[in-house]
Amino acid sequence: MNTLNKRLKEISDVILEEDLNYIKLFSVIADYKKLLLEASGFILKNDEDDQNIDTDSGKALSPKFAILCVDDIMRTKRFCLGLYKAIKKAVSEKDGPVRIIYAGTGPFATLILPSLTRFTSEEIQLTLLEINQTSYNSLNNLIANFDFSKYVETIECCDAVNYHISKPEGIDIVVTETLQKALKKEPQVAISYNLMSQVSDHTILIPEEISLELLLVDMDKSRANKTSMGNPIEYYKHVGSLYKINKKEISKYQKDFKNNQPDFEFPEVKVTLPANANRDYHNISIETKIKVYKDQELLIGESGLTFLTRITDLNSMLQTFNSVVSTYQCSKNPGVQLRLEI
């Protein structure tokens, strides 16, 4: 085991711990980022190498912004640990290597590396997809320096929204984390639909579910909750779901999605608000709920992905809204489209 792999093993042991020690994790994630930069030899030669890529299905992040995602401590832990648990389950149930597609790896394939310290190349094989050439080059360097090539079935510089899986029947896990809060701008939905529509029913999707939930928020209680040293203070009321993506939903809409891509508008959802909501709450917001796998979930405010997205303020002196009508739209600028009804 070379020095890089030894450091990765020590870092991974902390990231994959069941117990959460935030101070310890904070330090380890900083070490993880440092190690990834070193192992990949990542260097931006010029500004052109660090541009977001606009696709027909959303924006693919530049290498610099992709690297910043590592700093999102709970995101990194929950996704790494959730993916590890999914792989562990699949390995225990399969005779032969578990085949994993990781779409949108960025320059490091951050989410899969800790698992490579726990499984052999006979147990797992990877298909790695990345659209950005600079990130793709960095990833190749990293794989070589960690001596992980034996784990890699294929690595391609491509748009995962249009990727054709050569042997889809053998894919056990599809993982992609190509999203911002409220599923805006990035192609998480389009990538998930493309890949999951090609594989069998047994394939695990990571994250298992992302849902956009409509909340009424009391800002006074929210501020009090942030400074509370005791039990959490309930500061919001859940009033309905606006959109969900999971295996069941993909199966339901995959044919319509395929026939209309890259543009597709999901059916409207109408959520009725409680009477006098404007008297008890200060705004209407969207929660991005992320279930990575089983018990690994990102809670409100735990990650940049799960900070609330404010829709509109409420005023106790003015007539309030009766309902919120929404539809999720896949396009060059994907996101939820909202209409407030009085």
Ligand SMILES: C[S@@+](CC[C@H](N)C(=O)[O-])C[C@H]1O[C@@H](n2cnc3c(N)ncnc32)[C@H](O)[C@@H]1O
Second form
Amino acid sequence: MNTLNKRLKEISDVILEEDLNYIKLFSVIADYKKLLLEASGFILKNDEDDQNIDTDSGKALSPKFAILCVDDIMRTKRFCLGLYKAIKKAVSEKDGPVRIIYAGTGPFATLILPSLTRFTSEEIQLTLLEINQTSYNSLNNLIANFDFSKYVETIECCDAVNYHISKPEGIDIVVTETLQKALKKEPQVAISYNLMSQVSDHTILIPEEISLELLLVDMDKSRANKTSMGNPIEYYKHVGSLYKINKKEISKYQKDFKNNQPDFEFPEVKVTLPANANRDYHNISIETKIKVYKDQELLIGESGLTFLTRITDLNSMLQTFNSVVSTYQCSKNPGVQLRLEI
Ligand SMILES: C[S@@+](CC[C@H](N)C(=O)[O-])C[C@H]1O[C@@H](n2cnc3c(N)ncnc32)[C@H](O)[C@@H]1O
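Since the one above is the form predicted alone, can you give the form predicted together with the ligand too?
Entire complex below, previous chain first.
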């Protein structure tokens, strides 16, 4: 085992710990980022190598922004641990290698590396997809320096929204983290639909479920909750579900999605607000709920992906809105479209 692999093993052991020791995790994620930069030799030569890519299904983050994702500590932990647990289950149930597609690897394939310290290449085989050439080059260097090429079945610089899987029936896990809060701008939905509509029923999708929920928020109580050291203070009221992405939903809409790609609008959802919402709450917000796998979930505000997205302020002096009508739209600029009705 070379020193890079030894360091990865030590870091992974902390990231994959069941118990959460935030201070220890904070420092180990900093070590992880340092190791990833070293192992990939990632150096940006000029700004041209660091552009976001605008696709028909959303924005692909530039290498610099993709690297910043590592610092989102709880995101990195929950995704790495959730993916590890999914692999462990799949390995225990399969004769022969578990085949994993990781779409949108960024320059490091951050989410899968800890699992590579726990499984052999006879147990897992990877298909790695990344649209950005600079990130793709970096990933190739990192794989060579960790001597991980034996784990790689396929590695391609391509758009995962149009990727055609060879032997899709043998794919056991699809993982992608190409999202921002409220599923805006990035192509998480389009990538998940393309890949999951090709594989069989047993395939695990990571994250297992992302859902957008409508909340009424009391900002005074929210501030009090942030500073309260004791029991959490309830500061919002859940008023309805707007949109979900999971295996069941994908199988329900996959035909319509394909027929309308890259522009598809999911059916409208109407949420009726309680009377006096404007008197009792300060704003309407969207919560992004992320269940990575089983018990690995990201709670409100734990990650940049789960910060609340404020839709509109409510004014107690003005007439309240009676309902919110929403749809999720896949397009060059994906996201929730909302209409407030009086
Ligand atoms: C949010 S970053 C995450 C990077 C890494 N997986 C992580 O979790 O740290 C998303 C990555 O997905 C890539 N990406 C976005 N859209 C893509 C697409 N349609 N096909 C392939 N890769 C894509 C971006 O270029 C970027 O590197």
